[in-house]
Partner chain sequence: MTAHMRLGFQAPETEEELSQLVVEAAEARTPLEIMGKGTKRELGHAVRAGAIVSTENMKGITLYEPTELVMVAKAGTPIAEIEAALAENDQELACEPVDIAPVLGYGPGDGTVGGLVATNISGSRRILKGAVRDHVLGIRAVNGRGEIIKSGGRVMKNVTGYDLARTLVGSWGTLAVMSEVALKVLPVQRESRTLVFFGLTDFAAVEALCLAMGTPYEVSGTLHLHAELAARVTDEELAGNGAAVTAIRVESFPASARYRTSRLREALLAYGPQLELDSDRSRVFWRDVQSLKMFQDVKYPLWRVSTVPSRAATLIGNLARKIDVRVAYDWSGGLVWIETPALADAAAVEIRRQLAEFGGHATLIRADSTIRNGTNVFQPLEPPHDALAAKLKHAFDPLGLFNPGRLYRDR
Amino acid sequence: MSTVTLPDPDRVVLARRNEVVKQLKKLAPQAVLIADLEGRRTFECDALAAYRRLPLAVVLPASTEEVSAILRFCYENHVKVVPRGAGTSLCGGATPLEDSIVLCLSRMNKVLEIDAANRVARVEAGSTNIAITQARPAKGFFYAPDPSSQVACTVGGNIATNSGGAHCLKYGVTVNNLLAVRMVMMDGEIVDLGGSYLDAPNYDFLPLITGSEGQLGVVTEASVRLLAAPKRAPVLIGFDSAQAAASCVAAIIASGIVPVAIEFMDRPAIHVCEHFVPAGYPLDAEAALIVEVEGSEDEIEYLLEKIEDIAQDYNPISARRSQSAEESALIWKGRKAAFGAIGQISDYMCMDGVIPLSALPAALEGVSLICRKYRFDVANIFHAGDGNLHPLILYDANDPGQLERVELCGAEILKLCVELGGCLTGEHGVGIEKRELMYEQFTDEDIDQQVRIKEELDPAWLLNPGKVFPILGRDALKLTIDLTRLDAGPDGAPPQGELVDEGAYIEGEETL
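Would you output the structure of this chain only, in the form predicted on its own?
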């Protein structure tokens, strides 16, 4: 059995902050270097803001060659490196260490080439996801992966976590739309993998790199597939129960119809999103589906009729087809804004489990029971078509007791996903959030194999250390809560509870 034992922060490196920054300035004179306290504070966390660490320094290179020089210096001087894109990671994947530098690629944001004839775009890793579709030469084409954060998240970050999005049901996730990458290894070597066409010769290493969360190298450029932009139309269907909506999802897929997207929203999500973006969501529904299809007008009409017929078996209370491009955009604007809208009313922990479609009703019921057990409200909004769940557990981040409870609540939800035949993550990654849960899904041999790959490509464990791989091991005791001693707070607020420490807490700051 392999576990990763990380050394204590290297105080020698911490003491050499000025020397490290000075050397980086010489190696990468065009790079932006940030060493002051307030500047570094900007990079102390990603979107999993409950965990924060000030990095040794932050460097923002402008080219692959600068990335290479920086990594070679860090390799030779044993300085840890945390790659970062836009910082939209929800699993702590870009959380720095105090003895690490943050290598942020946000300045490398150019769309380098649009080859419409061959339907390929070549971009720098810091380019935003939406920038590919919006590039002027790409008019009439689109890049299929579309995470909710696509206006901000970067292509490099998408590759690191194998991001998907609403339309991955038909078009696949990042790995299905990636043709090539330019990547810098920890020792500074620049390598090119794949090609600007399907089925490039030699071994296909792209699936190994995609989803590796910055553990194996730093991607600086990518070539991705472009697709012709089709005519689309969504239908918005309301149901009197979440279970009915979930069963309808499985029935649509079982019928042989493959919509472009099937998105699920429960009652709390519907109300928050409608207040944020008046899109005409059914406020009297317990759950709603956004089902989108594409094709010619006749094909769209046929598919929507079939979907509405299937939905009738699950007693829908409403069904509204989009009648215009503007109406469709509004429906999707509400869905895309969901995480931000809910963030305006509460802190939340966003889960990212995956389950088989047939298990969707059981999963929703289980999520509800688990959240009630820990006395948290939950809003469910997710990519139902491919079973990628995103329960948002609402809590007060200023209450340390609630933070500890919400982590345990989330861990139970992810364990449920695995028990139902699914997995720990669909598109957010493992990061620090799920690393100690890896043994819930993987065997000792599985972890050993992943560790061997990591050690082969990054033998000193300098790239994004403290992420993905379990630190405490399979048999580590975890903090538990005596739920029998939880009393409701004032006005029905979630209680603090009493904590029973049965061992080291696996996600506390001391383990980063």
Given for the second form:
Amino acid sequence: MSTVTLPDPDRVVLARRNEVVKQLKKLAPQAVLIADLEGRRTFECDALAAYRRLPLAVVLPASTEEVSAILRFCYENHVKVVPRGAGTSLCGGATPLEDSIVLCLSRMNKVLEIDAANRVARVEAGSTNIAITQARPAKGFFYAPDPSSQVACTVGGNIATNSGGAHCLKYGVTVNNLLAVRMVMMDGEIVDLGGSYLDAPNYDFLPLITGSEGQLGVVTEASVRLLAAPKRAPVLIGFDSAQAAASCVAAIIASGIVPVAIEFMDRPAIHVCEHFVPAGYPLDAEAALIVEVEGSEDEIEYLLEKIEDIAQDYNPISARRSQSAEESALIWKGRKAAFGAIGQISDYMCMDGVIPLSALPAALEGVSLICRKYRFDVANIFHAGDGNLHPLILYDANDPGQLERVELCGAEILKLCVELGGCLTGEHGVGIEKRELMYEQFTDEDIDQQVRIKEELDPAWLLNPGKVFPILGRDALKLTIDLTRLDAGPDGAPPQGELVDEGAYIEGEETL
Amino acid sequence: MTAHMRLGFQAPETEEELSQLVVEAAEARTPLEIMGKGTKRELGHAVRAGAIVSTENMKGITLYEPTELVMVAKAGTPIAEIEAALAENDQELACEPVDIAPVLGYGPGDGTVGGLVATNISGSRRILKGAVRDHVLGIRAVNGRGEIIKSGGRVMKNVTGYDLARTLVGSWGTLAVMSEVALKVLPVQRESRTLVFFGLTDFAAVEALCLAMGTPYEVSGTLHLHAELAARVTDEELAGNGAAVTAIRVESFPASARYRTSRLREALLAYGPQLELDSDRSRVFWRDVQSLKMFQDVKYPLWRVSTVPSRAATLIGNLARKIDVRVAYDWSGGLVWIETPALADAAAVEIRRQLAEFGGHATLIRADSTIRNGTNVFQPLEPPHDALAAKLKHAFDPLGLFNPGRLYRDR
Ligand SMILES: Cc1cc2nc3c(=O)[nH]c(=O)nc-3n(C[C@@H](O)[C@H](O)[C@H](O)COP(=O)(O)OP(=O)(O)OC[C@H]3O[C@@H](n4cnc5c(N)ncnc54)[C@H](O)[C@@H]3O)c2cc1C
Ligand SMILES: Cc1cc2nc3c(=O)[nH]c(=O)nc-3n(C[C@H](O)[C@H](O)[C@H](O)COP(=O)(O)OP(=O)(O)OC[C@H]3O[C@@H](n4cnc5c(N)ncnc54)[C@H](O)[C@@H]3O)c2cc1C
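Next up, the form predicted together with the partner chain. The previous block was the form predicted on its own.
What follows is the whole complex; the chain from before opens it.
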């Protein structure tokens, strides 16, 4: 049992699976086509692994032209398309549908050009995030948005979810660092938006595409801003209460200093991470902050001193400045491995709500109360400087009933974030996970306006449908969406999101 | 105001009134000209409207949390009021929006925040801190159906649903009428220092500016002024030198700003002797740039061109072979202000021909109405892009009520 439903498949399309696969093979000869059961199973879910669906087929194209040919075919044949990068989405953004193909960009992973004079990198959408900064010609530069998943996640996925990361406090998230995209619309049309110059002529499509969760077009190339890499150093400050650490975050921002990063870890997170990567996190603290600044040695010294001064008002129990590049790297390694480390000890559901900074102490208190009410342990590790919470609710996926309970618990936390003046998601996206909570934050008119844009660009709802917009409260969606397609199993009961029955709807298991 | 009255001039005080007005206009199919204070009416094409709706009476700062770096204001709030409130807390609009009003013959100070967001004309600091659009956190607006919509919010990060807020930024009142905007604000840096080089060629200047941008010293201004333009700035030494001026700004706390300019001096020794402006002079100089002082007293056509920084000098070189131009390069060449002779098309054809090769876009900021009527003030779009723009317009304003003809004569 769970609370998220997935759309019922179109049986006509399911029945045509073999033909679809054959055509795709013909249209995109350079692409890798995965049609066998084993192969498709690798793609049946993203990092929201509680929800799985076997797609009709998985295509890994080699070029923008192939993406265009594939989309054109799907458009003409009413086949749904779920774009995918590395599948690290935590909200089910890349969850396949049974009557969809998965269009996975991971083979288009070249860094095409590093233009040092203009500080621009042009990459294929399947490049990993880290590949930009690591590209040899980019030495001395870095690409600022650094999601913890950066070794795996792709630039296309980052754009689709407007990803952030620890260092976005100073440099902004994906949308603030994106200069251009090449994108293929659902009908196969290739559009270039932006370039190695700033700002858009006429309407600015980059913020519309960024964060649109693969619903408006498939990004095949992007140009992003590179920045000159300064020296950085963090200080690790331990506190004897989460409230004190939270108040200290607000005080640092209020002081006018904008550090590159302020990361928050509570006691459970500190212990798990320290066990995973011994980085010297303060095991006796109830909460710790990693505050990082950058500049010359003197500048770093000056800023860290000011920050430690501010922290004094919140009775820190320890403060440790990193003394070397190695030590800094270790501190960050622990932080970036946090989700993985926690994943090794328990299943978890990662929330992504945002709150105004002054509400941080209240929010943490609320999260803890809500989790207690639902009888779950919680670990908090998040980008505190911009109020982006990540409570990881620990649960046991094998215990029937816990999934539903943990989802209710998560929903309550997100509602609290909205009540406190914030929003449902800061960087992970809505996907299938938070779809039905959209009305907590938006009115009918707000959602209708978004839906109208979707309908202009993809009138048949073929690109990643069933995500982002509520499909249950459908009376509210009075637009032209073909809701019968998106909702309701037999006798109108919403289908439940159980694990897919392997045998279901799969005809002709031949490998092509 | 009399012209306004004749057309029917409405200045609602609340979002609900605004929504009601649009509903009525939709029913009567009356196209509307949308404006704040109208200081930019002479930028762009004349709107074919049956009535004017101004947001100037929807004003007031509704939320300001200096400790959270957030300000929410109604769309008609005068920029002057916003600046004053921010100044009290040593904060500012970090994108340093350009004050176009004086070059259009208006006094400084009374543009509205709605107009600022609707036009997205960011200033010199954009290279470091981002554009107006990067500082917009949320928007409330009325769409072409008269519905009140919102997107984004007042928090720093938000990917809940499509980002309509930033999509509306720079849409020149053609998609929706904004009623309220939430902005990210930033602390004013205590020290502003500027390195100045004299007499560099355009090529050398752009090269030096691009080099400066490639250092980790957080350069927040990279400008090159032709000698004729340098002569029009306030600072007497800069104006009196008779040479082109190349300026590189650093803003930080005092010790840091001094350290950074010293490192930049070393890195740029090859570009000749340098003058260093202290905070007071530096601020006066960049305030001149923000209000386009160098283009205020003459009335030649003025273009704002966004292009690839490192190739800007070549672009201008090509142009200068055909027409007589005076140029200010900002954003290390990425933003070029071009003053042209009063040709019939203000050199639109030639400028855009060059841009087709170099990449970028051009907006005719100032020209008399006969020139504007015969020219595309805004960059014409390539067909696939243009088709997308038409769809976006239709999604927000299906009846085409808002500002018809303003951006493009046929839409
Ligand atoms: C320090 C500083 C000082 C500045 N000083 C000035 C100044 O003195 N004068 C000045 O003009 N600018 C100034 N600016 C720049 C900036 O404020 C804008 O240029 C100005 O706000 C334009 O406002 P307006 O109301 O006159 O725009 P208008 O000319 O009325 O409108 C410009 C465009 O925006 C659209 N628009 C206006 N309001 C809305 C709305 N609510 N919803 C949708 N579309 C809308 C209109 O349709 C039109 O296309 C300053 C900026 C800074 C940072
Ligand atoms: C351990 C871990 C840590 C994480 N840390 C962070 C973090 O710090 N910050 C953060 O923001 N996120 C984080 N995430 C979430 C996730 O990594 C990001 O959302 C990432 O951007 C997804 O990229 P991806 O390539 O894996 O995309 P996928 O998961 O494959 O897809 C994500 C969404 O993007 C769409 N999409 C993918 N490629 C394209 C394309 N080319 N064109 C159009 N649409 C496309 C998909 O349809 C889907 O909706 C984390 C995830 C994990 C598992």
